[in-house]
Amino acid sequence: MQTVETHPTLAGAAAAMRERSRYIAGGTLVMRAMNYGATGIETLLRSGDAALREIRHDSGGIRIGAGVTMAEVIASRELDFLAPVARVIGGPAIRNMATVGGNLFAAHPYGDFTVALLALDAQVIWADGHREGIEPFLAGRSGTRGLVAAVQVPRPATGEFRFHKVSRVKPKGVSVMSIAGWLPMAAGRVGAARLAFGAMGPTPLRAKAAEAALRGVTLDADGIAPAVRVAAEGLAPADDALASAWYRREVAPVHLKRLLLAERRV
């Protein structure tokens, strides 16, 4: 039997966390796990902290509360560059419940929004106020380290951020693969690019070889060819019910090329 505790602040919920506790926001992950027979959960923690639903400018970027839903991302003018990502997460009912904070912990075939956050070099803000880069956060997310209060992302210039989701069921099927790219441009050439793949490892991963190959090139077929050739280098796809590791490695260059040559759409 589970009990539910609602705390007025996120700090209060964080203080109440125990080994057999789980925090619940939209419930799309925790309740699904419980409905499928997950054991070891005795207490569900919630919080009505208003800061969890805030979207506001912060020093160095835009702060998105962990409780902001995908539907709220789509409705936000400040987050128009992330709206295409939020739109391909489930159907309307899921988007009204699924949260930014919850997506950080979503294992494949979910977690597309986190792929975008990785490409954008987001900062994860914990309930106690300390900040952590998205890469070390993902490397250690299997452990229980507290509660996430928000993420902070920079606002890319128009056309610099791109996202592509590959699924067998359109428009809301789960991902066979997802790719996000932050492509800062200077004098018509790519600067310090960041590319992130979902479903190409145990968590979303950066394609660092492809990033290095993009530096200083023009975004045309000839310019991106070296990056396309090393698209899957350093990644670790697995076999699952959606696709084999071999298939993912074979199609990663194809979809990266599509992402890099596509015009931005919002």
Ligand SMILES: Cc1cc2nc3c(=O)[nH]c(=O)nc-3n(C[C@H](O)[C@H](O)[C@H](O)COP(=O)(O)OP(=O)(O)OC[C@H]3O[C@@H](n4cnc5c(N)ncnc54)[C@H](O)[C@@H]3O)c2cc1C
Given for the second form:
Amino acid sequence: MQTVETHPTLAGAAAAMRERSRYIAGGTLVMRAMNYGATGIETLLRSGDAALREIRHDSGGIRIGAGVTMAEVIASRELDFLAPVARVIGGPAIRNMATVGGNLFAAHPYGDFTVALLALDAQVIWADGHREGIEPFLAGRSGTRGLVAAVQVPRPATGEFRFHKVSRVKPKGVSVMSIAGWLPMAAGRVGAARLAFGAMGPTPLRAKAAEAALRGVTLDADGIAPAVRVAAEGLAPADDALASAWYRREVAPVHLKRLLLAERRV
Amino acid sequence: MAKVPVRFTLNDAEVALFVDPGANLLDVLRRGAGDLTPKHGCGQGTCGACTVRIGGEVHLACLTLAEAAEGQRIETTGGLANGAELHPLQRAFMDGFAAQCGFCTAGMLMAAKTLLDRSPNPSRDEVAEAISGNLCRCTGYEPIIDAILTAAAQMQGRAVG
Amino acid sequence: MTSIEFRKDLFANERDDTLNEIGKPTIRQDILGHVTGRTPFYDDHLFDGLLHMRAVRSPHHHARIRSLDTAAAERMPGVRRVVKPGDVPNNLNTLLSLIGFGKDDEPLLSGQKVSYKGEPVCAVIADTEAQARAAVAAVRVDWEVLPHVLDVEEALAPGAPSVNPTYPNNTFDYHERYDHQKLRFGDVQAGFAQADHIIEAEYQMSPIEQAPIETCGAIAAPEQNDRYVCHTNTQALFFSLGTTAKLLNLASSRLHFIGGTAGGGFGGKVDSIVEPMAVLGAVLTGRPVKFAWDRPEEMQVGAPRGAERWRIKDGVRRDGRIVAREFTGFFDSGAYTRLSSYAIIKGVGHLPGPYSIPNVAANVYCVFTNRTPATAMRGFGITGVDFSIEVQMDRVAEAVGMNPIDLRILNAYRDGDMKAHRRVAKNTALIECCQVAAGKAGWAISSESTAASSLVGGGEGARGTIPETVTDQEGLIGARRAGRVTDTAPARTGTGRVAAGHAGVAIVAAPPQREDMQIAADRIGHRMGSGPGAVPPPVAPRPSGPVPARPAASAGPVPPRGSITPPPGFAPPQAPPTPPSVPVPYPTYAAPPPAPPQPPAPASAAPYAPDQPFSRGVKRPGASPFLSGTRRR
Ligand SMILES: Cc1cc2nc3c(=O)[nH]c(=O)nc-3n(C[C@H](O)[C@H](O)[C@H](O)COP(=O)(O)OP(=O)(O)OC[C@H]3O[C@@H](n4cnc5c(N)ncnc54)[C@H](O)[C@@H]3O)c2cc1C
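Having gone through the form predicted alone, I am curious about the other one (the form predicted together with the ligand); can you provide its structure?
Now the full complex is given, and it begins with the chain already shown.
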């Protein structure tokens, strides 16, 4: 028999975490597991902490509370650059429920928002206040270590952030892959680019070979060709019901090219 | 087993129930509150047959922890008609053959109502987007989209005079 | 909104314009319930003290059960009962046994071995669904994993694992003689010899899950008068009732089935598995029990439209005329028969598609593999081969350098043509469909095609008669497994000939159906006092054996020893075998009513002899005693 505990503060919930407890945010993944007999969960922990729902500027960028939903991201003026990402996560009901914090932990093929966070080099802010880069966070994600209070993202200059989700069912389909790119430009050339792929490995992954190949190029067919060639390098796609690993590798360059050339074809 | 109390309003009526900890809202609405209009199609959030409105926004009852409904305003298709008078959406679904087996209909209507509350004059694309979380396997989406647009036009007509 | 265009210029004299409903919007009679959410689906019937049943399923494609340990599960909180194979009174069934077609081959709960992933071996009944799930996880099965086969042709190889103990050769037995269903019409080899082009290709279809939004489920509860009520979303209420009565060895009069409302089905809700499970649960616990598949179960064990593989070989003349067409077809039935055997009968009756081809041969196999059993889905038996035929037509057009629409019109059947299953084609309209479609698509067709008509030229000369037909005896049951036959295609050399226009042996040639298929007024609706009881959904007309011109609803004859039982859908000789010398473009509609449907009698079944006649009883050898309205012995 399970129990549910509601804590006024996130810190309180974090302190109450035990071996067989699970934090529940929007619940889109946790309740699914519960409905299908999650025998490993004894206690569900909730928190009504208002800070979890906050979106605000601070020194290093914009701080997004872990409990902010996709619908709230879409509605936020500050987060307009992330609205195209949030808008393609699930259907309307899912977006009213799904949180940024939950997305950080969503397993393949989910985690589209986290792909964007990875490209933006976000910081993960834990309940005890310590920070961790998104990349090390993802690398160590499988071992649960406390609760996340917020993420912090820099605000990219207009047009420098791009996102592209590939799905078979539109709207609403789950990712065959998603790609986020942060492409800082200087004098018409790409600076230090960051490219992240979702559904191309156990967690969102950076395409570092392609990032390196983008340095200093112009965003045209010739300029991006070397990056497109190495698009899938360093990625580790798997077979699933949506697509085979082979297919994902095969089409990754096509979709990266569309992202980089800002082709509006999906 | 240790049940926990939950209170909410369901279609404007006060409901107070004891629920199993960890139960989902769909089970509680159907078996506890006796509102059988939301349907169980998948228990995974994929089909949308259990779509209800919480605080005026669409939610999936099967993925909502029953305790999270505490103090909320919940609406279902069971409360859509005004007594014997059908909501224009219900009429339009009837007239436009927008339901065949009827299993997805209650969820579709909740998604459609939420759209029209916010956007009384939606485009076809907006309608498709609004019902994108609701699967239909028999009617096909076209008659459903047509019906929602028809209802929107009728409601506008009435509002304008 | 959708608009319907009526082409009143076409076939104008074949109908009077008195359509009252078609073409006009109508309000569904059940729609008020749908839009108010009040339509009662099976799960909308609330029962106090409802128990939940969940199945323990095989994680393997093929495995023997060494032992089943339910001790821990029985001690889990909330568990009321663990249901094991031994609890099922009559634990072997085949769906079509209700119409006497095929052998019982599938347990409700498997005790010996499992033959597909997800096959149920036992079930747990508990107070809550979560408790049932937890207890299912606590059941220990000691599996001896066996080699499996997932491909239809690999399953035919002599060394292939044997999937289904009832059919150890991995093929359904047709007519108690062959490992496939045969169609022979004319002489395809002679046809190929006359052809200028031979076009061969293979087509493969995958299984398709019907995926209704409401998964298969049923709730059963003890009722007054020692009966059990069962609320179900079956698509075939009396089929499910009969199946439940048979598996549970209960008189059908003790079952009160309530259905009629399905949240989508598309063929996926005819298999009658959840109903016997729920009723068994209610019998064993004395409480209301719900057995419903969750979404992954619906996808994994819900029987899909089966996979099919077709090879088509066409002999074509330079001018585009197809003179011979040969089919080799494989239906992947999965581990058990369900409806695939019947789908093949239906499909073979449809060959060679809507075309007049003088020489046709087909071998079609219902193959058992370690995949999820296949069942009905929208037009099953026809859709796969139709897809193959139409793609093949495009290939043929390409080979002879012809406009594909012209090619279709050239070969299209017309009223009065003799079809390969020995019935005269009537009400044909392929030519007109092609003409209209070409017009709509702006696709130019030849002047001959434009001038062609389904009403002209059909049945002329050879087109209207049964040709001399080459027969063979290849593919006897078991011969393939023993390595004596390897080729799956129709035999290259015949061992017999049936004279043109002659009835011959029932299996290969029957006289054309001269009588019309017009529904006789006295056959519409329910007739008390005569005729068979409830029959399952769409079933082709069944043979009644040689009967006098006006057949009575009496028992069909038991086939003589050694004769071949005609399959369902096979034309029985209904009139003296006179080949039609005159084309019959407009058959007269004043025919006597055709024989009422009757299933073929399995030769092995003991004659059914009820001790008392029952008003709507089915009194013929081999008929199921479980049909509604039939008194059980
Ligand atoms: C039908 C459907 C469609 C979906 N489509 C998409 C899609 O298109 N793209 C996509 O990315 N995802 C999709 N998802 C997955 C999911 O909805 C999202 O990833 C969502 O963001 C998860 O958030 P949640 O709040 O619902 O998580 P929950 O279910 O509440 O939690 C998920 C996990 O995260 C942990 N967690 C949550 N918050 C915190 C925190 N603050 N600190 C530590 N751990 C935490 C939980 O303990 C749990 O392990 C879909 C889900 C469904 C059911």
